[in-house]
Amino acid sequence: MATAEYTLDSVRKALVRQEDTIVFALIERAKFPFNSLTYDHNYLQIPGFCGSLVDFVVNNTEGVQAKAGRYKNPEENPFFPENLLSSLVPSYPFTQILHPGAASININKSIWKIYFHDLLPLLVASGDDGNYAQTAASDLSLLQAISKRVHYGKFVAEVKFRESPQDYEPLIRAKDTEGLMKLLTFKSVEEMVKKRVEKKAVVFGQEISLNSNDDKKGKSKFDPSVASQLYEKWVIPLTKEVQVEYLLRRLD
């Protein structure tokens, strides 16, 4: 995205589009039961590696993606940055709209903990179908989608700061995190986002039939309220946390 395209309107459109990605990723993960062995550190026996199958899949996938240049894009944030190797492909000249301090903001550890401890029990049924590798892959897709949405708060904060620096600078200089959070919070917008995400979950998650009288009409691939809860409890608060962290570094 070119610098001229980073406006509050364009950033909001990007966030709306990311809702689609998250809802589809929720649908994909909901295809599988919990599959607890995917997360059992005693299940995987790989020489030289300590962790669960999902740890193994995420670490190695991020490693390949890093070599391919994924994390050169400022919109992407790895879950295991300490394990990444340098990109092997020529770098693309991404527009540097963000303050350099943005590079130090990565709250994926919080997202990781919330995902496995709080979100998964809401999203999936208990049980085991043996599809552990597929489960881990769908976990990764959903984790990356949530992470991108949350860390996009850096871009939201930047365009808001550029539009009204006079509102933000005094609070930043005073390190007034509460004041910044208040300035960034619009309850009516948050309510609209939650309702839109749940509606998308209803529409995208319904069983489709060519027979308009099919008795499956109205059934969903997962509970649509989970999408709304995801945004209300975690995505929106964490995005604002990223915005505040970014703004506190903006004048450095």
Contents of the next structure:
Protein chains: 2
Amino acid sequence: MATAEYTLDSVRKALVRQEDTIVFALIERAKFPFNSLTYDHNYLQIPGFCGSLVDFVVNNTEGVQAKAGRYKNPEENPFFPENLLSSLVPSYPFTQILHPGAASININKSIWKIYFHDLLPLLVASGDDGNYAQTAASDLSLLQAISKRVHYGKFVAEVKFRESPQDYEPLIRAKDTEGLMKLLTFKSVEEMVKKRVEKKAVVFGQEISLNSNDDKKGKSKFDPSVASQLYEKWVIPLTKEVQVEYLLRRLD
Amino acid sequence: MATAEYTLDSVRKALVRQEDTIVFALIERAKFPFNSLTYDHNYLQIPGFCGSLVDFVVNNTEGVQAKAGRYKNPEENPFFPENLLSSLVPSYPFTQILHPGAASININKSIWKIYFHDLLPLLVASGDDGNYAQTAASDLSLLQAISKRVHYGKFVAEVKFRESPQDYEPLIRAKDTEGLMKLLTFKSVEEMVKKRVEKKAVVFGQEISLNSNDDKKGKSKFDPSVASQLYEKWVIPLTKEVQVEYLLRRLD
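With the form predicted on its own done, generate the form predicted in complex with a further copy of the same chain in the same format.
Starting with the chain above, the whole complex follows.
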């Protein structure tokens, strides 16, 4: 058994590793064109189901993964919690370091909106290749990776709080959202994260050939700036939103 | 609409792009330890279901994707075809270039055995972190990527056949499996593919930091030689097996 440890260092490492997962998932979604019928509410005609093909795939795949125990891990947060059946697997002793209030924090509805409204149009080419199920499956992988990263803010906030409760407690008691946000913001770290993510996007996105001169021609599987934009505009601010939400409940 | 074109060049490009998908999926599975309970037939107790957690996740996720139309694309082949419901989406005009006999070729049973018996033990570290649902989901992504690559042999065989039917027809009529295998084998190309895959595994597997000197220390998210072994021992031979199977039916 290797239960997760949560320390400032382990949390930092987990966040760095999750960047790779997000970049891979961006590249894999960008393999398909937009495939707008995946998102069209009038396309699917399934008795008893109302929604688009991506709604159908995400809902039902989350259902399968829920039964298999995915959401027993406090690091995971579903997009459609209202529809989930309970886990059918024996429970596993996941490390519980979060305040119980953490369970009520789920901002996947915001992530969902941003994903389809803002991110996808930046990421993918227009067009239709008929691979709607595969497109929806790769949407789900990317959504899950982004959601995990953003909600990891709960763990970030907890380890920061434990490091220096004296800095946080007065702000929490005063419900000083702005003060908490300020305390959690390190512009230079955020800049570094953005730059590292863009570098990962360049390296993992490049077309590799055996002749190493060819690699430098800069052909890429997607636009690497989309990865840093994703972090700058959405992942970093939403993670801080989760941290603040968590801290506001931390002394309840 | 951008229906797929199948030419020697487009097929080659698709195979090269699929290498990236396979390497990403290897890295993502290697993020989790072995998690043996995922594969334990005595672990799950689901009424009406007999099998391991990975059987459950793959069966049911394939079921969702089948309803969403995944297997209408002749490039896709399910692992559990016996359990699939039909697609619930309107049909899409996928390019049909394969001989109808192609539909009966599905060697996913071999891929499944090799995956769990040979590949996984090479790829992942021992241990258990409780993330069985996530492990099974990443097994499925990797299995699907390998399966797609191997069954792409049908398209490879078809475009090769169309280029020079005169070379293939006598061997097909004589059911000369060995002769066909010889005609399909280009050792130098296979060597190049293996090397390119290993290079991709090195580049995509490396831990990227902003200080570029650090990148060269060679820390990796997995053992890159596993990717080239996968190609050498299984992907390349199985793809040729699919090609031969396809060609043997080509004149029916």
